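Quick heads-up: it's one chain on its own, the form predicted on its own, in structure tokens.
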Amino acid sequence: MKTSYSKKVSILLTKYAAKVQELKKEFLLELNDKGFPFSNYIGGNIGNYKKIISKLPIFDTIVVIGIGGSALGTKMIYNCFKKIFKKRIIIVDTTEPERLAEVIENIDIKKTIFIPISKSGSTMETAANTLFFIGKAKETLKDNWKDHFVFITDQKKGDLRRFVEENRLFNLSLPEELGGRYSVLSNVGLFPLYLGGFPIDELISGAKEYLNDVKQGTLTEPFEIGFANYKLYKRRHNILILFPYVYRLKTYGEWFIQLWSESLGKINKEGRKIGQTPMIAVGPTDQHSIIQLFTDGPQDKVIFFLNVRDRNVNFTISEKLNYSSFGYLYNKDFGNIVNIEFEGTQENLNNLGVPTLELELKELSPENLGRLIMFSYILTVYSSHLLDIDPFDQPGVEGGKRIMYRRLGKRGY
């Protein structure tokens, strides 16, 4: 990975390199101590899915069904890689009936499998789908539905967990420690992937060299990126846009939204709130749109761009037309036009005095994103110290799960 800064981001950096240094080291001693739930538990058993595989029917389609970290990073990895899978995968994140009808619409139940995934084994919406698709199954199967589930849940506790055990399912486990948000890459998102046709040897790779690497002290990125966007963050910049020139990193941006959002909105030790509100825009489409706002709307924001060196495809233009609006295209190659108009974009904001961040991976692959998923794990929990809060909780969440389960009429509630 490859990283430049605009002028007032590096300003910064340079008064500040000594203390980058200093919080580095910090951090570092802490993650190769002990470690943290992301860096502890990278990778599945590929001896157990290769198990449970030979004992599932012929399938075209799978469906996960999840919400939140249970379902957000197989999303991601999917639309980036929708040409590398040999089977299809759909998503199911929400309770939504429309979205139910048009998934069951859409699928052969003798040919699909699905994947009912809930740490706890009680998220509500996670519950409700699973019975819906158990009961469809069940319409087309009778007693061979089980052949057609695989769950994965808790280790040792929760309700689903008991379901599985007392019904002797197909299921896999995930550690206590190991949040729904960390967790794409142990079973919850390796199985989905794996059992899609994914090469999953190269993602976890491509995470593990650039873990090790970081633990080695050979990289800098995530603490630079880190530091300077808390500074900015404490001069009231309250906003991250997160904004790749990869169409294929749109969804990778819903995962980091929640990635952020989740580990670093938090009351603080003071009992203050605080948190930078992170957004997605897609280059170039958000060109014409957005961008807008980040030139002269408030200067509250952070603009930290995502790009690749080598496009996995390109096209050249060979279409002449003699018009002021065409005959400049001729010959031109599409990947030079996109990283036009990102520099472009990027040298704009830069002049208008809006601090902007680059990360560059050279080609958008498995193994590199792997790299981004870590680089994105370490740079969140770095950004937690940087505020002394706790990454891995979510005691916002809560309260809005005990107002729905007393009003869908749970006990206890």
Ligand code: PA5
Given for the second form:
Amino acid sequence: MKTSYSKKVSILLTKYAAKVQELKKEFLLELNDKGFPFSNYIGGNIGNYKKIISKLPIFDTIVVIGIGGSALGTKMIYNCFKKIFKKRIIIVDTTEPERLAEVIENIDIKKTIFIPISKSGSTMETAANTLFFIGKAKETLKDNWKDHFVFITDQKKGDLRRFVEENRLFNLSLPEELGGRYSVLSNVGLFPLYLGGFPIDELISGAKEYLNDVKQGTLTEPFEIGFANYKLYKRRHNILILFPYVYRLKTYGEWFIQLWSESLGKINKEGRKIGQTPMIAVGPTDQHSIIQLFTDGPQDKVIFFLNVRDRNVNFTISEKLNYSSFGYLYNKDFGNIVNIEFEGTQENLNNLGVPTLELELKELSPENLGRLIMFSYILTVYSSHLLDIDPFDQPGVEGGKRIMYRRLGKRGY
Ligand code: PA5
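The form predicted in complex with 5-phosphoarabinonic acid (PA5), contrasted with the form predicted on its own above:
Below is the entire complex, every chain and molecule, led by the chain shown above.
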């Protein structure tokens, strides 16, 4: 991956070059010594997957039932690479009845595998949807419903684990230490992806390679980007705009928003509520939308561009129309058009003094997405070190849950 920074960011990084190196060393000591859950648990067990798959009926659709970290990773990867999947994946991460109706109307239950995923085994949305689809499967498949379900949950704890053990259902587990938003490179993401025909080995090898390079100290980008962004946040740049010029990375944005928000939006040791708000904009589409706010609105944002060098598709405009709005487009290549649109946006923002960061991938391949995922994990956890907060908990989401459980009549609330 290649980085580039606006003048403002480059000046900042030059000024603090020694500090960036020192903080990087500190972080690497911890990473190399005991590691973090996301670096200690990468990869699933393909042998196990094959065993389970050999017992499943013929299917054309996979329904993943989960929410937050148990769904967003699979959604991101499926949306990036839909074309190479052999089976259709549908993610059910809402309790809206309209969405459930849409799913039911669009699947043939006899040809569907359902994968309920919940680390805690008690998340209400996942529990409700799991019960709903078990009910529907029983209506169609009678006692054979069990053959159509593979559960993924904590290896020891929770009611879902109890349910799968008591009913001897197909299941996979995940380690206690691995929180939902850090789990896409474990069974949580890998099993549904593998079942769908996705080359998970390429994704894993990209992530592992990136992690190793960081561990060896040869890669500095997460530390430079993390430090520059931290300094800007301290200077009231409270919003981080993720701005891919790659349409397929739109759902990467959704995944990143969860990772960044739940990991970094916290009450710090002094009791202050802190965190930088992440948002997604997609180029070139949003050049005709939110960009106005980036140029002329409050100067409280850091713009983080993501781009690819090779788009692997060449389309040239062969139609010629000699009007001034069309003529200059003759013979132009679309990859080139997008890049010029990107450069125009970037240069304009830089001229206006808006701080920008850029990460360029050679191409959007499964391997490179693995790298980007690992980069995102390291960037997030490194940022939490700079902010001195715990990136692995999310106490703030509990309050609303307690009220909801009480109103729904759950025992103990
Ligand atoms: O990142 C997290 O830990 C959360 O977003 C969880 O993934 C989400 O709340 C779902 O939890 P569970 O997998 O326990 O159902």
